[in-house]
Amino acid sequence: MKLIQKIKETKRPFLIAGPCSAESPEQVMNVSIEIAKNGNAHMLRAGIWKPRTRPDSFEGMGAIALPWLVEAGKETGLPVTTEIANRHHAELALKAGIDVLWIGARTTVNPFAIQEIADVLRGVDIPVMVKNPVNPDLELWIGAFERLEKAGIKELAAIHRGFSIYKHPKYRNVPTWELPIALRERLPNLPVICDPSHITGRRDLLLEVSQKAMDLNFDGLMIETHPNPDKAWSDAAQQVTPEGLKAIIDNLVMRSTAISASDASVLDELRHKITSLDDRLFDLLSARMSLSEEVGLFKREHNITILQQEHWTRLIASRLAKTDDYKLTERFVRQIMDAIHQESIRHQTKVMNKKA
């Protein structure tokens, strides 16, 4: 199966759908038929082995369920994919005839596990999709692709499923969109699929996150779909029915990447104005850091520490109090101020510890 070609040739979004967990032959077959009937899916998914956080959770039916998924693929004419977490899973999935493998977030974080899987797949012509690691580490994500490439795997795609965080008020896994954007910058030919099910952890946010992924020009979506989500054996809150899946896809606003000549002219003018403002911003930042060096020299001469916590706390509070006036989010202002502060510390450190 030429996965990359299929994704690139498919009108966005390339859709992967199916239950979080394969629970029975009937469940897998019935939901697959309903998904296929809607005509908007391009691949079926089902969890065979479930790497659960706690040991007493449902951890999947195991290898006995592999034929259920393969048969559903044959019945619907759609390729099938499942998650593998180790070399044993890879061997069993290959033997069963799974069309596409995906490596989960808990596995991507472990280079030893990735290398074992790569060794098993060496010389095998099968597409592999790799989810981001649970923590926001771009190099770990890229490293997984490199290990698979070295093993001869040519058909690769990324799945963005968000990153673990403690008690986020909105998301199960925060999307941290800058990471998949950076991945595309480093690996521009790599297809990127968004997994809004794991980002949101709740079905009412699936459309919102799916739309954001499409607006960022992601290639596709992986959405968990179950015939009766509320009674699912795993991750019930984030799954939708086949009808719910169709509603999400039907309500997506698909915007074009192509720009007409007249639109390009308007955008170029606006971008020129933005570039001019950016130039001024960096000139101001450069001037600010020159003043930071003067502050550093003063502190050196008077034997004062670089970090003055009370001053920094007051400064941050004053900026955050004005976020509405700036028309900027509190998170953005905090990030900007933290970055400026760290760069200021770097400049002060340079002059304060400069050897005579």
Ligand code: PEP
Contents of the next structure:
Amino acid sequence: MKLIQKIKETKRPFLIAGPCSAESPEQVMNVSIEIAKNGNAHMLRAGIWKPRTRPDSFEGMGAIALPWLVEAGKETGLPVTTEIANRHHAELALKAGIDVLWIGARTTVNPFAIQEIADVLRGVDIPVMVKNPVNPDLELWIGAFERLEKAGIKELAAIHRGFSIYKHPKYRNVPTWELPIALRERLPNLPVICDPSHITGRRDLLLEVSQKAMDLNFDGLMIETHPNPDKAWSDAAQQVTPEGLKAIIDNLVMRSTAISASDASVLDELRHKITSLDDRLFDLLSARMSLSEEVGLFKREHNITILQQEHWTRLIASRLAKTDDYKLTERFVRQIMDAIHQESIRHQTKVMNKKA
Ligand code: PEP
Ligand code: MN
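Right, the form predicted on its own is done; let's see the coordinates for the form predicted together with the named molecule.
Time for the whole complex; same chain goes first.
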């Protein structure tokens, strides 16, 4: 199967849908037919081996469910994909005729597991999609692609499913969008699919995150879809019905990645103004750091520590009090102030420790 070509030729979003877990032959077949009938999906998914956090959760139906997925693929004419986490899963999935494999977040973190899978797939012509590791480590994600590439796997795609976090008020896994964007910079030809189901953990946020992924030029979406989501054996809160899936896709606003010549000239003008403002910002930052060095020299002469906690706490508080006037978020103001402070400490440390 030529996955990359298919993704590139498909009008965005390339959509992968199906249940978190395969539960019975009827469940897989019925939901697949419904998904295919709505016409938006390009690939079917179902988990058969489930990497569950706690040991007494449902851990998947195992290999007996492989033919259910293959049958659903034949019936609908759509390619099918499932998650593999070790060499046995890889061998069984290949033998059953699964079209595309995916590697889950808990497997991407483990180079031994990835290498073991790559070794089984050596010389096999099968596309593999690699989810990001649970932790936001770009090199680890890239390492998985390199291991598979070295084993001769040419059809590769990435799935962004967010990163593990302790008790986030909004997300199950925080998106940290800069990571998939950085992956794109490093591997520009790799298709990137967003998995809003595992990012949000709740169905009411799926549209918002899917829209964001489309506005960031992701190639596609993987959305968990179940005939009766509330009764699902895994990830119940985040799954949608086939109708729910259709509503999400129908409500997406698709914007073009290409720019017309007249739009480009308007944008160029605005961007030019932005660049001159950025020039001024950096000139100011540079002047500010010269003052930090003067402060550092003074502290050195008078034997005063670099960090004056109370002064810094006051500075931060007075900036944060003005976020509304600036029309900037508290988080952004905090990040900017922290970055300036770090750089200022670096300049002060440099003059403080300079040999006389
Ligand atoms: C899944 O897609 O059902 C899954 C287990 O995903 P992840 O590896 O992102 O947790
Ligand atoms: Mn799931």
